[in-house]
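Okay, so here's just one chain, in structure tokens, the form predicted on its own.
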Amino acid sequence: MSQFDQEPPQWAIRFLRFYCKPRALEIIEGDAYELFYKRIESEGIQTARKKFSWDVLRFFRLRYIKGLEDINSLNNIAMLKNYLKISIRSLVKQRFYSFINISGLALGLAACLLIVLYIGHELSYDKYHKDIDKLFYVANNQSGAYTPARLGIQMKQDFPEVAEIARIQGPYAQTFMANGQAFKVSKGFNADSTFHRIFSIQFIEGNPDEALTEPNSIVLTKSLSDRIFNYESALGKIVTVNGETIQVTGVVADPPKNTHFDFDYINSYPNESWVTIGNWTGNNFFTYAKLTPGATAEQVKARIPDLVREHIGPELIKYSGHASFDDFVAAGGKKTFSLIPMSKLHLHYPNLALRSSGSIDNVYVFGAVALFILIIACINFMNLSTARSAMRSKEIGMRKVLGSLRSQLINQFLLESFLVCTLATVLALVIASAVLPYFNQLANREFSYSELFDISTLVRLFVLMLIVGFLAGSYPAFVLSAFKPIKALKGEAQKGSKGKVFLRQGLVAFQFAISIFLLVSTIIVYTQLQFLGKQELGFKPDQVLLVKNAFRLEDKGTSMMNRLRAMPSIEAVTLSNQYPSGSVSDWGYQTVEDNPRSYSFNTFFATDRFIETMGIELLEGRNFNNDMVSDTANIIVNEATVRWLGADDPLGQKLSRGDGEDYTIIGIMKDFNFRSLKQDIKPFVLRLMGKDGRMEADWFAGNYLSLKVSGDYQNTLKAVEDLWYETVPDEPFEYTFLDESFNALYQEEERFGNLFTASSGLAIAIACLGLFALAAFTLERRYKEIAVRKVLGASVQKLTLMIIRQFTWLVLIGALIALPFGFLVMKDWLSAFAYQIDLSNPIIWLIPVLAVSTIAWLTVGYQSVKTAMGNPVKALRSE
């Protein structure tokens, strides 16, 4: 048989004819057949068939595949190399403007990177919990943090939609003993044994279901366990907490940073009725609920009114004095509970989030600041790119004459933009790394370098770089590529249209507007903080030393207070359950009249020297006397309470806790601010506790020991500390001064001010970089004009003013945009304060405008003077 009677594999022939372009098929198939016949003679039919199939597969390339006619990889790669080479040459040739562009963008990207890191962290809070969409916080009414002990138990019994509940209390600071040393651990909670079914917690040691079922049990985090037991197993061991021995029943992984339930240890509850049965009269638990699959929060909310009527109604009637629950409701009484999604606690309900210090407003503010800074950096890039277009018009015209398509020119300029952004991104990472510690202070977070270089963060930065590269480079790319070749080669494109000039000036004015707005915000925030610092609080906190954990004194409290009073530098001593600037409890009271009115009064319990120690003025009546047992049934109220009562002679009137528990008003205090000045003064009640800090059932409620100090503070503090350790040697001495505690209430506002200070400084710096480069370019364009003016007699002063005037107008336009916007935004911010500064003060608005104007003058003035003082002959030599 002749070799020409043989046939290659049919699948190979069919595959070749399926994918191969028609114009190449005849050649490839013919060559393949020719080789096939030759191989039959030399290598045999089997080998020829195999090699024929291999030849068909080898030709399966992009250039031979049907439908991919336009792909020419070699040309594309060559074109890309050309784009890159031209871009690098352009950057090097105009290194001054390249430096301005890259450094400005790098600053903007670094700021955005850190802020994106912050925003991403804030938005991720509690999202790691399993079934997060089924987890809810049960709030008292709409947003009250504390709920009755009985609530969770009853919801689990009555509501089929509730799969699990957990109640917690805290955070507490307790004293641990380890290796013979006492130390405080501040993030402690009490929790039901079901806490692990609500929160996703990884147990390293112990059984989750049994960890907190018994009293005197404790679950430690791994870091605390290692600290106490020196990296040995802690399960089953005994730890001393607040002088009590407790068994470690579990060790869990440290909570992640993005949780509102941040703890070091969790105590079990005692097996007592106030926990196991609970009651409806006290609100002292945080209640969490997990719903069953398919159940919704609306279904649970619909059942709450019936629960309130059946279980809480009788208690409300007893204490409010109404005949029925319907009468209570008809009189305006309200009682309900709300379900708040756990995923919203940190940002939207910071008062419920266990001090996780989140704020959706901060996220918005940080996001807006990042956007502003990025816009300024992008404006710089766009301004300089379009301005420099004149310098490249002949290059563009020549490219078009030689056959470049507009799309190719767009690609060229976009590649230049991305190249600048890539270099700026690398520099931004370096800058962000350098300022990360300062940013952590500003944001009150602890971001690490590993988080900064985390793959997710880098992906975000890459996406941000692409967006900025496209946004910043798109306009120059489309503008430059639209030049007509003839006009470009004649140099007419260099003149620039009025529209482009207006656009550049508008962008510069917008930069000034953002800078002025940030400066206005900075000044208003700091002015408000200074205003708050100068306000009279109604008492004298500046000489009050506050010693914490005084309940540990127990029976030794009276003797220690007597020894403190004997010190000549201590004027007064008092015990109290709370202190001004700290948390304040609400206690419900009602008037004793035919139609009783109820109100939740802020209430302190203290010994009889509280008013004297705090320097509060007693307007009417008398002070408490710890030696008079009957004074436990008396109260002292502030002026706000008197106004609420509407009584002309409040002394002797009674406020009732219901069920015959009445209290007689024996004194009227002058109003004083016991909370942040964000809040107005509310009605306040002061009640008496035993002189040793005991309250009902011998409960030590004197948590804080306040000392009115005069004279030598340092020696007095040392003497108090020595006496403390002599009295309770196993309890660390913790103290603060009351004025410092009050100032700490405004830390968030100070951070807010620091944020605006840093932002405005950064925004102005970036804007100045752009302004400096734009001014240099403008003067370069007007070099001959200035020379002619100088030859004709213009002075350096006039020439300088001519240039500066042009930029001053842009500052004023920016001020017209920024000031009304700033007024509206900062007025809204001030609305959160009960005491506000007067925004009609013109200095607040003039200073930012003058500051930005001065910086602009200095930026432009230097180059203007330098140009105006130049030799005009050099500029006119070429004419």
Given for the second form:
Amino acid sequence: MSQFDQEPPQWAIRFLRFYCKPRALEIIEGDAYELFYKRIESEGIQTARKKFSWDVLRFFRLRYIKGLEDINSLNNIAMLKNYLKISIRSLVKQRFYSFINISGLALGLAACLLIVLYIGHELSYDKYHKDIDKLFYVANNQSGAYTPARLGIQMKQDFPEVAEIARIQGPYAQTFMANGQAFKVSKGFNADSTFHRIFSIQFIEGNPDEALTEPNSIVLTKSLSDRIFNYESALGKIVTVNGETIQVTGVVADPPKNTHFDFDYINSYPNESWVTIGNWTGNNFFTYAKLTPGATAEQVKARIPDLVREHIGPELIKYSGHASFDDFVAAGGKKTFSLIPMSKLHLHYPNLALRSSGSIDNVYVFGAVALFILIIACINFMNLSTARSAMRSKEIGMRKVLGSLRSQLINQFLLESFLVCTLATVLALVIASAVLPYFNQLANREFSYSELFDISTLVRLFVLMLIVGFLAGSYPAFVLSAFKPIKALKGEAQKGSKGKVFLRQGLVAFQFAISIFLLVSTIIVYTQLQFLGKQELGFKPDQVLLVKNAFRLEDKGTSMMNRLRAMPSIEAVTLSNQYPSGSVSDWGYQTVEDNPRSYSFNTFFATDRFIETMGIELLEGRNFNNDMVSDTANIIVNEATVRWLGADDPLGQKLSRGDGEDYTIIGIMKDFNFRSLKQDIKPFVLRLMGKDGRMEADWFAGNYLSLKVSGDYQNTLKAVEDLWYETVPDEPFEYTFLDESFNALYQEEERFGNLFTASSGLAIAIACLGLFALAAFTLERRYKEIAVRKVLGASVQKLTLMIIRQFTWLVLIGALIALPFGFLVMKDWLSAFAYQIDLSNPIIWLIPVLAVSTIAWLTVGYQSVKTAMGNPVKALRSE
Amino acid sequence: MARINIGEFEELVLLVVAILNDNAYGISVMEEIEVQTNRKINISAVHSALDRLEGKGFLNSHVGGATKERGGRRKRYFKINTAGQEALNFIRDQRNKLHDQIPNLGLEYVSI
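For the form predicted in complex with the partner chain instead of the form predicted on its own, what are the coordinates?
Let us now look at the entire complex, which starts with that chain.
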């Protein structure tokens, strides 16, 4: 057999033909074959085949690998290359405009990226739970979040659609002991043993089904377990919680960030009857239900009225005094429950369940802001590209003459816009990662860099980039490609039709409108916040130090308070069950009249120095005295209560809790704001507790110890802390200043204000960048006109004014659009407040318009003056 | 003359092409180098050196000479041009000039 009948390895040849440039292929293949045949003679077929393969591999060099033009022989690729080259050249040639375009877009994209990250996170809440569409929260339509103990159990018994229920309570802050140190853990819950069938919770140690079946069992998160047990296994070990010993029956993975049920530990319920069987009238539990496959919430809702009638009805009429449940309903009584999808809890019902920090309004506001900023950046891009089109009209004319189709030109300009977008996107990522910490503050979330550079975020950014590239690029693309070649080459297209100028100016006006709107919003939010801050609260929170967990003092309370009173810098001391700016409970009272009226009064319990400590003014009557036993049957009310009573002489009147439990009004306080100023002052009742905070023999309700401090805060605080640890060494000293606590009520609003400041600043900055470039460009085009005007005698001032006047019109048109819109939106926002600023104040509306005009004048004016001052000879001499 | 940008291996290939005169193509150049210098080289290295030299304008090439030994595929023949010869001369002159300037180091150094 001749050596020429032998064949080298097929894969090697196929590989060679796959990668090799067609021009070099024949020569290389020839040489390889020649060597192959020679080697068969001298070295044998095996070696020859091996060496042939090796040679082919060695030829795999950049020099011989096919390029784009070899893969696709169509002209398209070559044209693409040409477009890219021309795009880059024109970007580099007009550095100034490119810079403004790219940086403006990058700012807009960065803002969008962060906001997309935020919105994506918000929408992802609780979606990780298995069967999320079957999970529901049972809400009490009359009293909100809490439901009766019995409800869930009965639902599961009676309703075939309910597969599983679980009740939880919390969050509780409790004291743990570890390594001889006490520390507070704030996110603690009680839950039924079925909780893991509702919530997807990953057990690391322990049996999920048995973890919470016994009383005094606790499930810890991994991080808490590691903290207490030093990274050792915790299962079966004992922890001390608030002085009680509890067995660890499970360790679970920390809940993810996007959950409304965020816990550190979960306690089992005691096996007492009020928990296991429960009653129908106390509302103490959050109830969650899981429906069976195929069941709908509507089916369950339809069954609820029957359940209420059968089980709750008999109990309700015992209290209401109606003869039957029908009478109760006829008298306007209501008792209904509804099922709320768990996936909607975070955004749509943040006040239910566990007070999730979500808000669908925030999602809308953030989304709108992102859109606004992006629109402004896109408008810049469109304006600059079309304005610059004149510069490129000759290129376009030439391309058309040489046979370019319109579609090809459109492609070219779209490609150019995508190129700018790509550069802007890269820059946007840099900007976004630089401002991420500030954004976290603004959004009250904790996004990490890994989330920012997460593949899903990047995909979103890429899609955003394509959309922006298309939106911003399509208008210039269609305008530029429509040039008539002859006119373009003659330079006539430079003039720009009236319609185009009108559109350009319209877009600029729109930019101003958005800027003014955002600025108006910013000013109104801040004025409102300042207004709230200046409101008379009716008491003096700035001097009050509030120590928490004072119920732990128990019997030592009296002596501790006496020692505190002895300190010279402490003017007054009081114990109370609640505090102003904290939560307030309602207690129902009836008037003692022929036709008793009943009302739920906001009620505080406190020792006798409460009014003094808080600095509330006593208008009439007298204060409590702990030494008078009879005072526990007396109350002090506020002016709002007096107004509600409608009595001329309220002192001595009685309010009743029923069954002869009557309270006499002995004093009237001036109205004071014990809640956020979003709400009006409601009727309020102050009742007396024992001087050591005791309500009953074993019930210490004095949760908060308030101290009126004068003078040296630092040393007083230190002295109080020392005294605290001396008295209750195993309870961490927790305190706050009452004014800080009040300010914290407006955190959400302040964030809102910060968001508007940031976004309006950004919007104005981007709009100005665009305006600056556009003005520069317009002036460049009118260089000769201005020179001629100057030669004919126009002064610099007149020329500058002439140019500025045009832009001022645009600001005014923008204001005309923005102000009514801003009025409507901000009126809606303000409606959430009981105390509102006066929107008819013209300053609120004038300042944004003036500010934006000033900025526009400065931007345009700088260039106008520069142009107007130029030597006209230079302008006229050229050509 | 401007600086000649040419590597050691390229110089070798250029010389061999000059020697082979009308019969210089990939394999003949490779074999000639192996015979003359006793060094093993891969055919791909020769090809890219030839291509580079052509790109630098020292070689001309034409295609032809399909034979049975290569399964009927053509060869690319290379031939040195004036620029290539000038380059070779220039390198040689420069080398000689440098060699001439080496001082006499004495026999004992040379013999080591």
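All values reported here derive from a predicted model rather than from experimental measurement. Residue numbers count along the first chain shown, from 1. Only the largest set of C-alpha atoms that superpose within 1.5 Å between the two forms is called the rigid core.
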Subject >> Exceeds or equals 2 Å, Cα of residue 572 between the two forms, core fit >> reply: yes
**OP:** Taking the rigid core as the superposition reference, indicate whether the CA of residue 53 shifts 2 angstroms or more between the two forms.
**Re:** yes
**OP:** Superpose on the rigid core, then tell me if the C-alpha of residue 28 is displaced by 2 angstroms or more between the two forms.
**Re:** yes
Original post:
residue 616: how big is its Cα shift between the two forms, in Å, with the core superposed?
Top reply: 3.5
